[in-house]
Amino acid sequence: MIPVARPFIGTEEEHAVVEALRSGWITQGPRVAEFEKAFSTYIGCAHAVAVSSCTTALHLALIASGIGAGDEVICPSLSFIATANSITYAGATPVFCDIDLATYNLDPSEIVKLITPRTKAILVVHQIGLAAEMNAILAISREYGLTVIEDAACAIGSEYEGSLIGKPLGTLACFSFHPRKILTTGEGGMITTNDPSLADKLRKLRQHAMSLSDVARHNAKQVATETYDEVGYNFRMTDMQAAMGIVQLNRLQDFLQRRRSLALRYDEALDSFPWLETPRVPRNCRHNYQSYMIRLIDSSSIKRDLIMQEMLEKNISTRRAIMAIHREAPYRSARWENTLSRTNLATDTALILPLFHQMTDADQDYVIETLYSIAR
């Protein structure tokens, strides 16, 4: 079976985790701080705050930005459900915006139509690793006084206007280290910002809002007692995860180079297919190809699910396109089904092909040959 994705875990990651176990630091400690420093240096931002997942990163980013009950946050429906859930966790209401079919990202012209007096933020998703049209979105945010938070779960190593996603372009950006992502710590997330006060608030909130971190308390030369001045959360990353993340970050350029090479091979082989669209990357963006998604064109007589089934029978795993959150029970509404036409089209007609670091040219050739066979 050729899987749709597979994390790359080598002996260096294994050794790093074992060393962390033997160090005595099991929970958040010095390796988390080291990972944060390395991550912020790579991205080029002032601060990086490690947390337990991208979902908790988004939740904290919203809370730290003052988003709460009665507020509305504009976001895409074409995303993993965690995007909307994080808004709901904060007590706010997600307002779904349609996408640009060329990029699968928010259509800035649709955002303006959704702004109300209750709108407080735009939660931008850099979908499957391709940067959203941030210049237009930031212009809207400035005009209406809105906070911009970037869901960069899939976007490690992606670029917009020559800069890495996560500097950030908005106030905060949130990354995922789930095994489906290019860089993994098993589970885990990171928040990046250039605002020192926000970074300090995030570090406290992730650890029950303690005034002293565990590291500071254990290294104190005098008895130190922490205080708790607000309600916080247990959203910590462990040193075991961070140790793995440090090694993975050192591998990142190799990961990105291989994925871009594989994506180019797909492009060259599939661009001639008249019944599908391959990814389109704007000139001001550089894709990391966290996933390689193709979409059947509107007039195609070949149905997506049939293709997926035929490929599965030939031992090739695929996945349906990105979900439409508004079709899931917690967010189902006729309003969204009737107004998100491009989101509906994308989720109904696209599929994700196998792409991972260890994928060989022979593996990829077999995937391509199978698509040719189905087309015939």
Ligand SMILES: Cc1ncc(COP(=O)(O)O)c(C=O)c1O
Given for the second form:
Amino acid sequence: MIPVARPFIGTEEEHAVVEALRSGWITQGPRVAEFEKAFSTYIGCAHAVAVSSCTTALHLALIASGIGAGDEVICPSLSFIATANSITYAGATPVFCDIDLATYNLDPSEIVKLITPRTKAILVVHQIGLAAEMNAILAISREYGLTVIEDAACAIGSEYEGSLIGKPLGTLACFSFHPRKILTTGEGGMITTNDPSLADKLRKLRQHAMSLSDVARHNAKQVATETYDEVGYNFRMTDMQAAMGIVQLNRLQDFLQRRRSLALRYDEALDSFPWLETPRVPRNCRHNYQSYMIRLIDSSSIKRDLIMQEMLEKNISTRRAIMAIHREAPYRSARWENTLSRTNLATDTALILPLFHQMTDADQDYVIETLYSIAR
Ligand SMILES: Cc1ncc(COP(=O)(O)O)c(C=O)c1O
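The form predicted together with the ligand is what I need now, so please give it after the form predicted on its own.
Now the full complex is given, and it begins with the chain already shown.
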């Protein structure tokens, strides 16, 4: 069976996790600090704050930005449901914006139409690792005084205008280390920012809003007592996760190189198929190919599902395209179904092909040949 994705975990990760287990510090300790330092150095941002997932990263980013009850946050519906859920957790309302079908990212000209006096922020998703049109989005945010938070769950190693995603372009960017992502810690997330006061706020809020971190208390030469000035959260990352993250970060260039070369092989093989579209990457972007998604030109989802079934019968696992959040029960409404036509088309007609670090050229040739035979 060729899976759609598979994490790459070697013996170095195993050793690093065992070392952390034996060290005595197993959560929010020295390895978390080391992972944060390595991550911010790699990205080129001032601060990186580790948390338990990208979902908690987004939740915290919104709260730290002062977004709450009565506020509206514009985001795509074509995303994983956690994007909208994080807005709901903060007490705000997600307002779904349609996408550009060429990139599957927010269409800036649609954003402007959704701005109301209650709009406080734009939660931009760099979808499956392709950067959104940030110059236009940032221009809108400046004009209307909106905060920009980046959902960079899938965007580690992706570039926009020659810079890595996460520097960040907005005020905060949030990454995921779920096993489906290029770099994994099992579960985990990271928030990057250049704003020192936001970073302090995030560090406090992720551990119950304690005035003193566990490490500071441990190292104190005099008895120290912490205070809790607001309601915080337990969004800590463990040292076992961080230890794994440090090793994975060292492998990242290899991961990215292999994914880009596999994506190029798919492009070359599939570009001639008149019935599908391969990913289009704008000149100012560099894709990390977190996922390789193709879209059928035919506008019926039946055809896509038949192809997926035939592939499965030939032992190839695929996935339906990115979900449309507005079609799920908590967010369903006629307003969205009637205004998000490109989102609906994308979610109905796209599919994700297998792509992972260990995938061999022979595996990939088999996927391509199977698609050819289905087309015939
Ligand atoms: C765009 C997007 N945002 C948020 C998340 C949530 O990430 P996590 O599973 O780390 O909470 C995901 C996960 O797939 C995602 O794709």
